[in-house]
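Here we start with a single chain on its own, the form predicted on its own, put down as structure tokens.
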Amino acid sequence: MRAVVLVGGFGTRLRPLTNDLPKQMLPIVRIPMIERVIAALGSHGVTEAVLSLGYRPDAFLDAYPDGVCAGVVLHYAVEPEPLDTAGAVGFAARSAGIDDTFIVVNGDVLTDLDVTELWNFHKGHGAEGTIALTPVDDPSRYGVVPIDDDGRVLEFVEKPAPGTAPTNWINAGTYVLEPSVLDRIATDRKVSIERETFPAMVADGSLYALHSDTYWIDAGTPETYLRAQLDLIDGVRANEQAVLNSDEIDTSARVENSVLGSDVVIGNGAVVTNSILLDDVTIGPGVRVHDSIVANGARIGPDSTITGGSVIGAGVQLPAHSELSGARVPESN
């Protein structure tokens, strides 16, 4: 079993975290995003990957120089510039010469969704595209995928307008496609699966859709990076490790449903809450870090305030007395 992992896009969402780095190489609690996207598949028979490459693949390439990623074989596809969302699929399909079923995944994306029954749903249908469909309260920022009595996809609405979904259930990003489905994606220009592919499936009556209410969180902005790691400690979805023992925490600081990376220092009387600090960070003396997100090697200097969702990057340095919220450091252009 094969799937194509999307993973070419800039991050420009998470910046300025990804202004040297592919958002899916990112921890998500200390492990690489695509790592716990590709351990997923493989955990439902899936024994090559091909992603999807489009910025920084050297980065990928670094990281597992084998060829392997959490035990299934890696195929890396480099488009020779951006081709979209269809496009990319047909590149690195066609890259890995795919001819057979195969499944596609967004890779920012962190689900429990079950691939094995979308894929046993997409064969007992004869279908020829299969979207995985999740249920979010503003359905607006998503392809929205209403679907008859037996799944089969009765229109595919890329982005309504706020108010006029007929829907609530949206594209989940993981899909099992037909060989044939290639065929429908020209090779010479950009082409959407979103607003070309899918609504040309629509209207030959061969896409269908299956419902999941399971866990389900789009990874690709500051607010739902730090989500996806919380969920993974706060059991919402699991009970992992926040803190490491390489961690120095000064016994007055206090540290409450956050995430430390390695060789982080946090000085005496900080606080740090609701927040995600990646390795080598240090926490200055007194300082106040809440629902925010502070990068490799950033300093935090004395009685400061990190509040509102900001993004601190990797190496910054911030003077005693800052106070930040909602702030991007370095500021993205």
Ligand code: GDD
The other form holds:
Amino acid sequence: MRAVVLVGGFGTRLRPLTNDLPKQMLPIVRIPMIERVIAALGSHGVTEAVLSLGYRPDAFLDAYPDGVCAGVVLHYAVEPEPLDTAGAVGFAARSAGIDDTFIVVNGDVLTDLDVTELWNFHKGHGAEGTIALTPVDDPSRYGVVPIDDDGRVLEFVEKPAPGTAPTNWINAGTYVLEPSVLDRIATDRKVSIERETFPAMVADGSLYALHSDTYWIDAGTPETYLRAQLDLIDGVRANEQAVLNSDEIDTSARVENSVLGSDVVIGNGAVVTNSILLDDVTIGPGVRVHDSIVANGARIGPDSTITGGSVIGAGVQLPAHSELSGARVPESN
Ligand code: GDD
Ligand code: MG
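Structure of the form predicted in complex with the ligand, please, following the form predicted on its own?
Expanding to the full complex; the earlier chain stays at the top.
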């Protein structure tokens, strides 16, 4: 079984974390996001993953120099320019010579979806394409997908205005596609699978979808990047180890419901809750960090307060007594 994994976006919503790293190379509790996505596919029988690359392809090539990730063989397809989601699928599938039923996933989705069940549903319905659907509270940030009793898609509405969505079931970013879908995708321009290819398939009655309420999160925003990790340590999804080598954490410091990378230093009296500290972060004495993300090598000066979903980029040095709430440092547009 082969899968195309879309990992070529700019990760704009995660800046500054993505200033020099594609979002799928960011760690999710110390394992690169891409590795967790590919491991999940491997557990459902995927043996080859075609990475659809655009922004910073070298980060992936450097991380998996022998062309294997989580036991799955990688094929790299680097776009000459961003081709949008369907253009990227077409480019990657053609470059890998895909000519049989295949899987597509958005590389920033972490889920326990039963891909085997999706595959079997697709085959059982003789569909040209089948989309996994998940329920969310606010569908306006996603592709909204109403279906009939047989699972046939009635409409595909990408990012509808708030309050106008016909259902709360959204495109979960995993598809099973027949190779005929590739014939629908132009080769010489950007094509959006959500705005162009799927609506055309709806019109032909060849697109199906399957509801699933298993664990699902799109880790593409600071809030969900944080939550995807806390869910892995607090039992919502798993109970993974939250803190690595803790020798440098002062005994008077308090660390609660947070993920710490390697070689993190935390000074006396500091308090860290519901936060992510990546590798080599230094938290000065008396600092408070709540609901925030601090990237590799950043140093937070003594008695600072970092709260409200702040994102502190790699290598940033904050002076003593900094007060930040909902801030991004450095600022990015
Ligand atoms: N190769 C390549 N080229 N990849 C791209 C491109 C491109 O031009 N544009 C986006 N991607 C990749 C991103 O890296 C990501 O893995 C995936 O395609 C989806 O792009 P996002 O930017 O994360 O889209 P989204 O989260 O706003 O919406 C999409 O995902 C939702 C579910 O998480 C849509 O598919 C929605 O319909 C869906 O509900
Ligand atoms: Mg996304």
